[in-house]
Amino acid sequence: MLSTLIYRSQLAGSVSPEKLKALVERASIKNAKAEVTGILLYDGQHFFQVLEGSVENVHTVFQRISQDDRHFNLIELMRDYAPARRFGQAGMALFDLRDYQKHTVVEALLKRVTLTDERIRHDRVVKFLRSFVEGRDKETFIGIAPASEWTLTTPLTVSAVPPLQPAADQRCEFALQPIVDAANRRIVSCEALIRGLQGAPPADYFSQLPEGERYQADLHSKIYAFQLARHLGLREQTLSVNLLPMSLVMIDDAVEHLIQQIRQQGLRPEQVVVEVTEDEVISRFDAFQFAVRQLKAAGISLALDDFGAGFAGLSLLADFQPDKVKIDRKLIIDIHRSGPRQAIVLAILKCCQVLEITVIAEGVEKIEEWLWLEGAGVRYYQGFLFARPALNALPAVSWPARRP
């Protein structure tokens, strides 16, 4: 099966036109042992390349150059699969485009292409070529330092307040994980996760519930997450609690139970973000935008959790108009190094701006996926790079500083 990989990257340093040939002659031997044929594209800073071969030995070529020290900012654009190679006759050819002439440098490059007429107009590996032979790719590229220039400073701070002890009857725990700014260096919001007794796993608390007790038991539990907050002394700081959709809606007045349990602990609504996901199926669609209203009616504010990791994300956004939004990790996971990711995530940032919707990136584990999501003009953070989730604590913030 033949397989396609296009990667664009930055070079690292510069290099002459003939050190540049050399390295292109050696790679080209070495892709041509391994049947991998294409073409390397150069404007003077970037390299743009297409690999052609067989799954296994593209793989192989690809992880031999992400490897190279040489360029930096790799990011793969596209892997796909095709009937016939498009650079067939090119073997691993070099096309620096410094040697053309910029009206004509689009019609020498599809002279390399072997490709029927008709077929290059459609093709997708082409319509990457031309973007980036014309530019039009630099709008989306987002480069960024290399993540050895960054470090992590976790300031010395000791909290006066102990753990919160939970009662003997308790069924459930929490664990805090802080939301952060990472460039003003502050927490702003704290999320409440749910835990079974000892920090176990959501899934064993919810697996020993009985079915009919689950929307009862979701909802009662978060009297636990509003005492914890009391007890941090949490009392500027939004608080974000998760809730299953449904709960809003099989249980009755269950947005005046939620009111009344913040207040009973001391809390604002307006302290309060209710977060809900779109992995359960809504069934009753008005009941839970008539729940939604009564949120926002007492200053609750909504988010959309795990977005994109779902089907009904861009429906919850359309009908529901969420305050925040935050984007899933399965999105964030080496964004730095995903071009599919990154178009998506571009495309939620714009969407949002346009709705006045915050948007949150959770999940973010290294410095690199958070380095380019802050070139991409994300503000707001949660993952295991600032802070793990404490169980019934508030845990230290780390932040990211430039090595001196």
Ligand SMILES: Cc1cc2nc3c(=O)[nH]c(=O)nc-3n(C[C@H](O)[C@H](O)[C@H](O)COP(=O)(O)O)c2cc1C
Second form
Amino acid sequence: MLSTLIYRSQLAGSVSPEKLKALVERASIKNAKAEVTGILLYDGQHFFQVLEGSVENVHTVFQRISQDDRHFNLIELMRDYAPARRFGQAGMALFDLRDYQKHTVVEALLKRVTLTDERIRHDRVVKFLRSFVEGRDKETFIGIAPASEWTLTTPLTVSAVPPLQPAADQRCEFALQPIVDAANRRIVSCEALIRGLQGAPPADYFSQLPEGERYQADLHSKIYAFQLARHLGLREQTLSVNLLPMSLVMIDDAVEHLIQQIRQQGLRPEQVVVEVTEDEVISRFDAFQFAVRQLKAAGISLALDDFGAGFAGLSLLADFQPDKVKIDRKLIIDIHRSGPRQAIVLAILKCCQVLEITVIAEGVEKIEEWLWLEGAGVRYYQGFLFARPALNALPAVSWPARRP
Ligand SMILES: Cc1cc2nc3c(=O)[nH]c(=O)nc-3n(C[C@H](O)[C@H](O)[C@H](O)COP(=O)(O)O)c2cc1C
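Show the form predicted together with the ligand, please, the one above being the form predicted alone.
What follows is the entire complex, opening with the chain shown before.
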């Protein structure tokens, strides 16, 4: 099957025209042997390459190219399948945009394309090429410094308070994971993640609950999260707790009960953020709206958790605007290398900026992911890069720091 891959990258250092020519000649011979065709666009700063051929061969060539230190910040923009090659005649040809005048460059490029005019008009690859040549999406090019220029500080224990000893009748416990403002090295919030006894996975706790007790147990369990916050003396930070929206709907006076629990532990409702997931919201939207009104009236903020991982997506924001949106790890993973993820996250950021919704990137594990997100304007993060959840305690936090 004929597959296509497009990526964009940045030149590392400088390259003479002769060296570039030699690189492409060598590449062309190698590609021809593997029946890989394509084109390499160059604007003096960025490369933009189309590779087409069998899935395996394109993969092999791309793996090799990815490891080449003459360029960096490789971003995969597209992987697709096609009935015909766009560059049927060339193993690899160089197209240096600087050799052309602005108004002739697209025409010159299209002359190289071996598709029919009809196909050219609708082809996504051709559209990608045009957009790069015309410099249309330049504002989405977020260049990041090499990760090797960064390191992490040794994890610093934030709280001298020993872990909370769970009570004898407690059926669940909580682990805390900080949400951080990385640029200012500040913990802004802590998410209380439910665990079974002695830190057992959440499934262990939920599986032993009778179906009829689900909502009652969900609501009741929060008392342990609030107790933990009191034990650790959380004052500056908010405490984020996950709640099934239906718990607020099915249980009489649920919100009052929640507020009472919060106050009993010396916390303020304004200090509490209730996180709900997209899926739970859309399955009973009217009931959910009712619960939201009560929480907001009590001063509690709302965060939409796992955003982008469910079925509702951006359309949910049309009907309901939370105070915070937490972008799911599935969209964050390797974002520095993925064109589609970058496009989606930039759209979420733009939308949330207009709606004045705070964005938190969840599941950040790599320095490169953080660097790209920082470049895109994200300010708040949660993930193993900064801290792993700690059972009944506030975990130590690591901060990214430039190497001296
Ligand atoms: C921007 C760029 C594009 C490249 N394109 C190709 C290519 O299409 N095919 C290829 O075999 N090598 C390509 N290379 C070179 C490979 O990264 C790698 O250096 C080469 O395949 C190694 O071959 P060699 O061991 O024979 O020198 C490219 C390098 C750069 C920097």
